[in-house]
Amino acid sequence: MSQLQEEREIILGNENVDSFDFDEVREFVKGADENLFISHHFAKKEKMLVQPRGGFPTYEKQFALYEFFVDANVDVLPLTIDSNTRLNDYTTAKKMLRLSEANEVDMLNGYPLVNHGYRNTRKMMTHFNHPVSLRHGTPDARLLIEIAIASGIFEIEGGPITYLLPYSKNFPLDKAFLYWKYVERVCADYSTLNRPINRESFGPLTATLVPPSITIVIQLLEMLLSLEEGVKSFSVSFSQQGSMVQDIVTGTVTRKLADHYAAQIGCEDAIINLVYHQWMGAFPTNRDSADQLINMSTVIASMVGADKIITKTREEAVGIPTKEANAKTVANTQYTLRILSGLPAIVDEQEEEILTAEVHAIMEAVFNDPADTLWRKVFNSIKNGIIDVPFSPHIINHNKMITIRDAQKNIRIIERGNVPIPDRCYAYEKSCCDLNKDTTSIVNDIIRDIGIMQ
């Protein structure tokens, strides 16, 4: 028995898991319908795929949500996991699930997949026969992804950096790298049986003034960590940043450098997809303004040339969106995509050159770390501040990089901290901003920039 299989049997021996039949699950994955695999839909390249968000605690409500989505012509169904499961607290999730079922009140903010189990959940997934994306925010997702794949969920979002630095304060980063190595190996193993399991990184990070160079570097590194374990289908992503031109440049550079660095490790055969998140920052409370923001995001996603768009709703600012609001956004986004045609191709060679140079410089610094493995190099780079995510709550993140918007609403770096932004790029970034102000005025500008869409 391999070391990985020994670990899997320990993980799946959890008291909250019914007996896990490894052979039966492998046969299920081997014979699963191709429509359940998002990698199959990416390969067809017929259109940009539309995916909403959403998760309810009970089986019945999740089933009803999917009915709404299918009626709205959804391409990819979401399964958002509850917060207790994200923290591996399956006992509390079980109690809250029972209360939700008994009182018809949602006591969880998502679907407790581990407690529902794979045999039950698989009935729902195969009934709708759509690809499903697992959204969870879990640093230790080993048990969760085992149950997900056994259920027929063949896209797994997240990674050791993107599901830790934006969400956690104290969870050990080195453990997150090792736990996600397990996830990559399991996904790679199942990918040999049928269509590839798609892995997707979470590009929005803190969704708060994160400069595109940091976003792209983290996307590339999580991609490389996944590919080196044998994953063959991977999605890099980012969210709307507030400037149409900066979004288009970010998309162009991300695609080019993803192909470049995948080839550097001999993974030219891997399929790399680009995903665009509609605005992830503070939403306008006015629902009509929210609709306009969502429509603008859809237009930008088309100009970026994204393979998939992940939607928001007009209710983002007031609470957890209803299934009606979620389905309305799916229908509206599909309509907007259908009528868009003949959009102009926008190229900004100077911005592309500056951003490419910044990303290469940071990647080179990571690779030059003396550690013996890539994950240790990345770990050290975060610990040393070579990678620094603005507004991350995690104790290991330096939070020395400071960003602000210029007059065209581009995110600019005005304090680079330990991040090795080349001098000429740093000078260019700062030259785009009016920094002849006192500190209080600049802080007020940053606060204004965070709420730019409200």
Second form
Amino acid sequence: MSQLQEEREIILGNENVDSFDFDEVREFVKGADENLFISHHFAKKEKMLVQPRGGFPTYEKQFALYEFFVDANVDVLPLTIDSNTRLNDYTTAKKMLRLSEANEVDMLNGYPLVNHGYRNTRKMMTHFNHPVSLRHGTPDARLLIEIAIASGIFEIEGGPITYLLPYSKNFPLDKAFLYWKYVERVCADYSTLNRPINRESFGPLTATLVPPSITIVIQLLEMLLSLEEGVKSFSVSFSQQGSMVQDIVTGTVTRKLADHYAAQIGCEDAIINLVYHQWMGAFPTNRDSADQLINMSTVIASMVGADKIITKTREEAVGIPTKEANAKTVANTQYTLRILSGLPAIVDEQEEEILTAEVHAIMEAVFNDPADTLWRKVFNSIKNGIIDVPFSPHIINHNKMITIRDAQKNIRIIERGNVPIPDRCYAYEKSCCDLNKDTTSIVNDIIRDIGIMQ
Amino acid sequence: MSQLQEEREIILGNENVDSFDFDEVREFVKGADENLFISHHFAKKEKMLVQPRGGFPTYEKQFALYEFFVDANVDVLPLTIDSNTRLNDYTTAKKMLRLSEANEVDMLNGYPLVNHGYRNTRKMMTHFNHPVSLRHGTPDARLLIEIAIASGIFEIEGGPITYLLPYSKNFPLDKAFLYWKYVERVCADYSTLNRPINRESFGPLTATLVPPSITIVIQLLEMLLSLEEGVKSFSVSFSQQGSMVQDIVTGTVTRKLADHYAAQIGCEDAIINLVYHQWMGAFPTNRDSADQLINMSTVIASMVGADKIITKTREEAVGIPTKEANAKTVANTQYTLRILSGLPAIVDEQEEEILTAEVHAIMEAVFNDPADTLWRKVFNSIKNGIIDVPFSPHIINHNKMITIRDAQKNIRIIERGNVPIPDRCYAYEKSCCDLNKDTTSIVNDIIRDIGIMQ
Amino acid sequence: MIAWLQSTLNMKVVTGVIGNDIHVVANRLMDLSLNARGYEVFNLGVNTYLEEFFDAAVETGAEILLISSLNGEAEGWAREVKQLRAKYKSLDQLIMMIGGNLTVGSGNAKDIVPRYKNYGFDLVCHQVDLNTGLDMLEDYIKEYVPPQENPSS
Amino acid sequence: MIAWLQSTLNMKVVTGVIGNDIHVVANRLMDLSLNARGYEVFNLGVNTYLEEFFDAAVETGAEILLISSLNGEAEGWAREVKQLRAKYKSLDQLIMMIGGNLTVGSGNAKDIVPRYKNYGFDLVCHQVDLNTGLDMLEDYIKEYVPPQENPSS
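Target state, the form predicted in complex with the partner chain; input state, the form predicted alone:
Everything in the complex follows now, all chains and molecules, and the chain you saw is the first one.
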């Protein structure tokens, strides 16, 4: 028995798992309908895939949500996991699930997948026969993704950096890398049986003034960590940044460099797709304004040429959206994608060149770290501030980089900290901004820059 | 007394006009607040101006509509005229106005300006102190525009071609040219007293598969006919065509050629602005879809770089929009314009070159007509099909040009009729389309091409 | 005319939209389709009165009169068809067709078609697809036997 | 640090967001602003417990403790301030400030400020603009007379 298999048996021996039948699960994956695999839909490339957000505690409510989504002509169904499961607290999740079932009041902010188990959940997934994407935010997702794949969920979002730095203050980053290595290996293993399992990184990070160079570097690194373990289908992603041209340039550079770095480690055969998140920052409370923002995001996603778009709802600023609002966004987004035509090819050579140089410089610095494995190089680079994510709450993050928006609302780096932004790029970024201001004005600018969509 | 003044006194001697005081009106225009002049707002160029549509029969309802618009942060107020006034049937308009006032039911589809008179209407205009745009569709607008300017309405939409060919079956086109010559002269005369009165052409025409070359030619000709008479502020316009890149190219070429032809007749001093109409074709009946379409139009208008946008409402497919729906569109459009940033500069050299060559060729053919005045050259060119407007109901229009959409939804000319599209441009247009189809398919394509937004 | 505008027939047809109706799109598509099927088309356009249709049929010697009505107000005009046609002796062999949206509000073809046939139309297409309607016309023409000249009429 | 991050003061301040609160944006802006005003900043980040604040103040020898609370749950923690502070003898001269959104739901500053002063805070800013709050701190420092060491305490 391989070391991985030993570890899997320990993980799946968890008291909350009701006898995991490895052979049966492998048979299921082997024979699963191609429509359950998002990698199959990406391969068809007929249109940008539309994926909403959403998760409810009970099986019945999740089922009802999916019915709404399918009526609205959804392409990819989401399964958002509750926060107890994210913290591996299955006992509390179980209690809250029982209370939710008994009282018709939702006591969890998502679907407690481990507690529902794969036998039940698979019934729902095969019933709808749509690709499902697992959204969780879990640093240790080992058990969760085993149950997910056994249920017929063949896309796993997240990664050791993107699921940790935006959400956690002090979960150990080195542990996260090791837990995600397990995830990659399991995904790679199942990918040999049928269409590949798709892994997706979470590009939005803190969704607060993160410059595109940092976003792209982290996307590329999580992609490499995944391909290294044998994953064959990976989605890089980012969220609307506030400037149309910066989004388009970010998309172009991300695609180019993803192919470049995948080839560098001999993984030309892996399929890399690009995912665009509708605005993830502070939303307008006015629902009509929120609708405008969402539609604008869809238009920009089309100009970026994304392969998938992940949607928001008009109720974003208010709380957990109703299934009606969620389905309405799907229908609206599909309509917009259908009628939007004649997209111009947009190239901004200067911005592309600057951004590409920045990403290469940071990547090179990471690779030059003396550690022996990629994950340790990345770990060290975060620790010493070569990678610095603005507004991350995590203690390991440096927080020395400062960004503001220029007049076109492009995010610009005005203080690079330890991030090895090349001097000429740094000079360019600063030249785009008015820095003859006192700090009070700069801090006010940052506050305004965070709230640009309100 | 000049010949024009003689004619004006006859026109204003109409039994429906309650003693027109020429001197008082001149004094009013001379002293009018700059905010009433859209030409003043264009000159400030702070943002794209937002103008909704709307007209109600009674003073009270029109006033209430304006209150809604101003609350929604409107830039330009519309005054849409009823259809009886458009046909110069002031007697019926008067009767219907009285019935509307007595019964609280609207018996007219717009504001009967002549019957309300300028003394009353001016109170409303100066109260709101916003620029107002007169939208009417009247071939003989001589009396109407006199009353409009006397009321403080300093933008007049329309023209002899654009207000006739889309709306009328058999109103004599030569008469329309002469009636509009009067309008231009009166506008030019008042323009000497304060800021210029702005004239605006109606670019959407039939809003049905009109190719950009025809739209631009007609915009340029109405502009020249207006500048010839001394008008100093003119807006060329077009409506969303269905392909983003075709809209952008149309905007670029329209601006360039407007300046070019204005300079050719020595009118470099005239200010030419560009106006974009949100989609004027068949609207989706689903209100949410309509909202998406409207937002997309606003985004495209920004990419086109329009100076003003004229909005639609989510109730477009249903009937005359409520003031609430109308105000909501204004608020939504203003929000979108405020948050949309980082627009890329888009150039499609090939499309620009082709379109420019087409417009020059048609303009040259018009100028080569042997008639002695520009309006007679234009009249003859329409009559002999050098200018051919698809789907015009007018008997003078040739209807030999046939257009369909290519895969990117660009409108392409597949049958040029008598329009002197240069051979290489014609070959290019046809090469964009799949013409290996039987007629039944082509007719079905046209039906589908008309309904692309539904 | 470009290549796809060809056909086999060669009959004259007068067409147009009846009454206060400005549906120019349907009218242009009708024109295009009739031309493509090889008819010689005399298109009176939108906003045409019944008398104008008959005048044009006489003047052109058309074999077919094809009236479009889209705003649902055709019934007001159609009742006068028999009476008016009777004034034009030369129109005995004219094939008369009407199509479009033939009633205000919702009505069904079962009630509408016989009513219009009773008004004097040979072919009645209520909410029928343009090309289907023109196929019906072609079928009708193939099997059409013109009424014999009857000296007593 | 870039040019605009300069100032005149040179005092040590411990800051952070109290309790189960992940409002990192406010915390980073506070850090930035304090640095810009010339303070030496020890930022404990989000999700910090009261004990950690006092421990850090002792360890760094800070003159100022500036606690942010944004999710409105500060009252639950603030009640323990006096009791806890009493355990740390070296903190007698510590200037204690709290700012942010200091109550769940809507409350007004008139009620809230005295209540928090009673908990032991020298400066209380409820829904006060960040820069205004830091101006208040500077004014307070200028006029601050440290309590005399009192052998009986």
